[in-house]
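Next comes just one chain, in structure tokens: the form predicted on its own.
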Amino acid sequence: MKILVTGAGGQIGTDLLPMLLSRGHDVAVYDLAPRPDWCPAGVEWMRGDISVSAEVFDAVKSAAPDRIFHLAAILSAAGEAVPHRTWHVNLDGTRYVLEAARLFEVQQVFYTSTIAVFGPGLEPPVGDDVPLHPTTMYGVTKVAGELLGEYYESVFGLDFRGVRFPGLINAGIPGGGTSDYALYMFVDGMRDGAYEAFCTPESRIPFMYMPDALRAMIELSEAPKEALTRSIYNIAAMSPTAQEIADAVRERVPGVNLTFKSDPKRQAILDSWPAVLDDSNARRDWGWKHEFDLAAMSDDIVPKIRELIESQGQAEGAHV
């Protein structure tokens, strides 16, 4: 199957890239970047601007995907500090990708959403069908694009389908969201023996582990149509406060100084997520089911945190 990967060169593509290849697919990539040492080989690596509808289109046309992983977006924090450009990328972006799908046949596209689009004061586990008042431009141009992907398929018949992610944690370095409280904690704990969390420790939000979230996305992905009920679902793994979480750090990385100082704008913002999801709907319709709770994902993630700083210092060092 021959796949396009929007936004590749981001936290979920360093992944995801490698295990589309590993299934036998035939992938390319659309990302404002240019092409990064740690891409595969084999893979078509094509640079655009996602919010550019003309360089889309062309992307699309010339990939002639069977199915597109849409992965580009401005974060939650980052979004904040340019909301004009993030509507832009995350719902123009959106809207030409959905459209060149209809244009050039595309058989499917796969959209990642997340927990910002759910707004303040909901009571936990917050399933798939609440109101979505998002507090964020990266929540509300979420939502508008499920709500778009949804008309796509309703309209055109294109299938559209996708996930929320809560928070994801993966081997690498943050990327720009308001959970990457969690990932410098074993980063800058391990690289610097220090962090100060930009949260209060009793914080709470959905966390989930790269390696589950890249089976939920391939999982949902080859699904049998006829078995969903819906386009998009929520998907749940574990809900640690930030204790919980600088907890599990020491236990495996000793002597380190973990400390808090909330920040009052990505605390408001992380307080108006849900605590916990429902993702009952995910685990009847395509059997989803996570692998990895705090404990595993610790044990896992702390010997390939240290194999990156180690050859992130040898690099460094290369080049003094």
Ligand SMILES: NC(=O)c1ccc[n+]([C@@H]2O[C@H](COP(=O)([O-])OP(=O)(O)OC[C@H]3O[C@@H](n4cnc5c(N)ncnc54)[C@H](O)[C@@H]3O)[C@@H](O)[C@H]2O)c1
The other form holds:
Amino acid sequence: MKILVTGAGGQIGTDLLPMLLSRGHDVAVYDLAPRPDWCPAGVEWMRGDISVSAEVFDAVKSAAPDRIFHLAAILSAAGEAVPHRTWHVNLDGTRYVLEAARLFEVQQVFYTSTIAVFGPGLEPPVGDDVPLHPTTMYGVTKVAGELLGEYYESVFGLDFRGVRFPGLINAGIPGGGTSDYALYMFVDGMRDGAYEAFCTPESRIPFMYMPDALRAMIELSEAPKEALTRSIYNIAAMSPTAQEIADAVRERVPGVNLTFKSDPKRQAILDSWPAVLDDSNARRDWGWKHEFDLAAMSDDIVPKIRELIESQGQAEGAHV
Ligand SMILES: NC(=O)c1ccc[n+]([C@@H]2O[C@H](COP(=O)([O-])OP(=O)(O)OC[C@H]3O[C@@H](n4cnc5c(N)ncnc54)[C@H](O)[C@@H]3O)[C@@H](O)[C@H]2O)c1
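Now show me the form predicted together with the ligand; what you just gave was the form predicted on its own.
Full assembly next; the chain just shown is listed first.
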């Protein structure tokens, strides 16, 4: 199958591209960033801006994909610094992807939504169908993107589906998300021996290890349409406090110095997100089941991060 991945130059794309290739797919990328060194051979890399409609239409026309994984976006913390640009990239960009999919007969658009669609005050566990009142521009654009995709599905018959990811953790680059403190505890903790988290130790949000997140994308994108009762699904794996993550790192990285200094802006975003998600619809409709809890993830990720640090040295900008 031919798959076009928008925004594949980031945290998810780094792990998604090799996985798609290993499954025998023909893969093309559309991203603002130049082709990175880690991009596997065999992937066609088109450089362009998702917020420029003509460029998106040209890319989709020339790649002629069967399926699009639409990842390109500006994430939560980064988005608050440039809210107008975030609207343009995240929402107009999504509209151009959907419109190009309609025009050039793409079978499916897969959307990567987020727990940032939720606002404060929701009683955990938080299900799929609750009032959505996000407090960030990122969350606003993701709610609107979900609705726009559902419009394209009901009016134009496009197969639109996706997940609301929790904060994702992998041995990769954090992308400016408010959940990045968890990954930095591992990466900076192991590379520099210390990290000061920008949240309180009690902060609790849902997280997921990248292998589970990628499997969720593949499994939902391949699920029979008849089995699905909705387009967008909550998916969950674990909801540790920041303190519990720090303890998991300390158990595996002796002597690491992890401290907390809450940054009011990012703390407010974290506090607006649900502590625990209800993902029972995903578990019922397409058999979603996470594999990694905090302990299993920590056991798996520590040697991987150590390997990356050793192979890439201490250089500024090392790909971890
Ligand atoms: N990483 C997470 O924890 C997380 C959680 C929930 C949802 N998501 C969603 O998953 C998707 C991918 O997330 P990620 O963590 O890989 O993000 P990232 O920030 O690491 O990567 C985003 C990619 O989009 C590209 N991009 C940004 N602006 C663009 C533009 N104007 N035109 C073309 N490309 C552009 C960037 O170059 C980058 O390669 C996003 O839609 C995000 O909202 C991520």
